[in-house]
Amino acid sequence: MSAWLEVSLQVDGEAAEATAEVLQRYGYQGVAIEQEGIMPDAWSDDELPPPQKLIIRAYLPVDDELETKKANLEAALGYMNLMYPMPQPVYRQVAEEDWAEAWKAHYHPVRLGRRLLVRPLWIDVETGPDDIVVALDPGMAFGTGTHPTTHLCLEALEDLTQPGAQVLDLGCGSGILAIAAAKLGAAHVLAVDNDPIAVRTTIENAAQNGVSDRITAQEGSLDTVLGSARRFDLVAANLIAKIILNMSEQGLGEIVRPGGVAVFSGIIQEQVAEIEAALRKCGLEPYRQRAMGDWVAIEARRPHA
């Protein structure tokens, strides 16, 4: 049984990005960002208030390197505290099975866009004839559909996925975006993540949703995709701004076919101008923004040659 050390900090919106970046360095599979005090079933597109307090969480494997990672993490937070008041991190040890069970207490069915319904595997809900249901067990992988960044991506996929499309889910997490794209009519989805747990979770969730034949999940990154020479009609990337900026410098635009589109989420309003400038430099033209609270998703098109 694997054991994990959860580290969490409660911060305001101004400190959230910097805190998430620090935790990203040491967390095993990225960070989770939650808006405190707002239950997922209370969210709506128009009524989500600006975030006042956010909880940033990361998970560190309990192994021989744990104490060194904790020391480095606390040192980095200490440097941040010199510039901006920072809370002390809160630690909690959990087993992998307990981590998964903890999600179940707070993870509820949520309707998104016009037809999408995301539900936990362990909850049955009434559905209509036009509903497209995505059933998930996130396990140790991030992505449940309840966070605004995923919410915005799913709404974009509903509008952008064309029948027969070739789709890339870059940083697939739980597989939620890949599964939604397949159910929305994509011919095939390549789902890549540099975390083997995320890949395993995506494969398992694809099977639960009956779309294994249209989803290939594998360990990888942007370099993997670029090296394969595969190009896509639609790319979905629910990542943090720093990763999107780095990928833009590494040829991110090349993986989108001429005339194809991409949606980028995990961006806060203050980062939009920088992200859009970076996307233009790598050959993509931003044409639409979707917003939910302080979070923004950017849709961009690669022009025809």
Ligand code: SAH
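Residue numbers count along the first chain shown, from 1. Superpose the two forms; the largest set of C-alphas matching within 1.5 Å is the rigid core. Treat the numbers as computed from the prediction; the structure is a model and nothing was measured. What changes on going to the form predicted in complex with this ligand:
After superposition on the rigid core, the Cα atom of residue 131 is displaced by less than 2 Å between these two forms. Annotation: Cα of residue 81 displaced by at least 2 Å between these two forms, core superposition. Fitting the two forms on the rigid core leaves the C-alpha of residue 71 displaced by at least 2 angstroms between these two forms.
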The other form holds:
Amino acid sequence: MSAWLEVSLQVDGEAAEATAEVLQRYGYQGVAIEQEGIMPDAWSDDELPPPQKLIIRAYLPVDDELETKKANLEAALGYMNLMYPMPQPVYRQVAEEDWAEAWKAHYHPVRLGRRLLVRPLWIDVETGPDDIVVALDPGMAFGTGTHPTTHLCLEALEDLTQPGAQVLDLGCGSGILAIAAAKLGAAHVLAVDNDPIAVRTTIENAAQNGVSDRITAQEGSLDTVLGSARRFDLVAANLIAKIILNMSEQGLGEIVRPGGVAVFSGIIQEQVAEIEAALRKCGLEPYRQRAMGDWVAIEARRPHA
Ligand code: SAH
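May I ask for the structure of the form predicted in complex with this ligand now, the form predicted alone having been displayed?
Starting with the chain above, the whole complex follows.
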């Protein structure tokens, strides 16, 4: 193989998952999803985050099958276009020697906290004996560890995960936080997400990281957890402010056991005061903030009864 064809499409959040799935069929070693222009200040006004512009990229080897693959890919995108407006794919020829660089430019291992290393599944990195490595296929779901909201949660988890802890990952996405908590010594992590694709992805990623025995992933949300009698030593919730506010009116504080702690992320600076007031109302005591750019993660504890 001497050359590659890069295929990329700029789509919104709604089309991203389906587009990535189509590209995954033809791309060599998966797809890359790149996030563009997050508009956090718009979040608090709406139920859901605004459609984000994402770039989905894949690389096809230039060989005898290329034309067939291209035709099939375009047909699949054409079908999608019947249901949802899709842009035309953009093609770019990449030489073999540039290909690895092209990948690396989009995905590279990230070191964070003191010992954590998040790496793409297919890139081997030299690690030290103390490194705690989380390997993810970034094409599978969002949450590659490079987003500030995830980054802040991972740093908090590194400080807060006690050996043997019972942990809840509320809104697990790729499962990155659940996997990190398990690797940091949690006895068990319950990972829930209201998106079934996230649940499936978390299960797959837990298996890839060899921590399936300590992670249970299931479809659900706060009500599922409240309905079970389980209470947690540590809760990680990387959700947007609006959802955290809603949940705080629905008993969010109760899922933390007395004496336990929680980290809330996906919050921008201007929303901190409102979130902290809501957390206090539901029985949690904010005690620390971590910031990265405009993003803030809030740590709170549930006082002993
Ligand atoms: N924990 C991952 C993913 C965060 S993205 C990380 O830190 O990188 C937020 C996730 O929360 C998404 O997967 C989304 O599907 C999920 N989510 C959003 N609202 C939710 C709700 N009300 N209940 C459960 N999960 C929710």
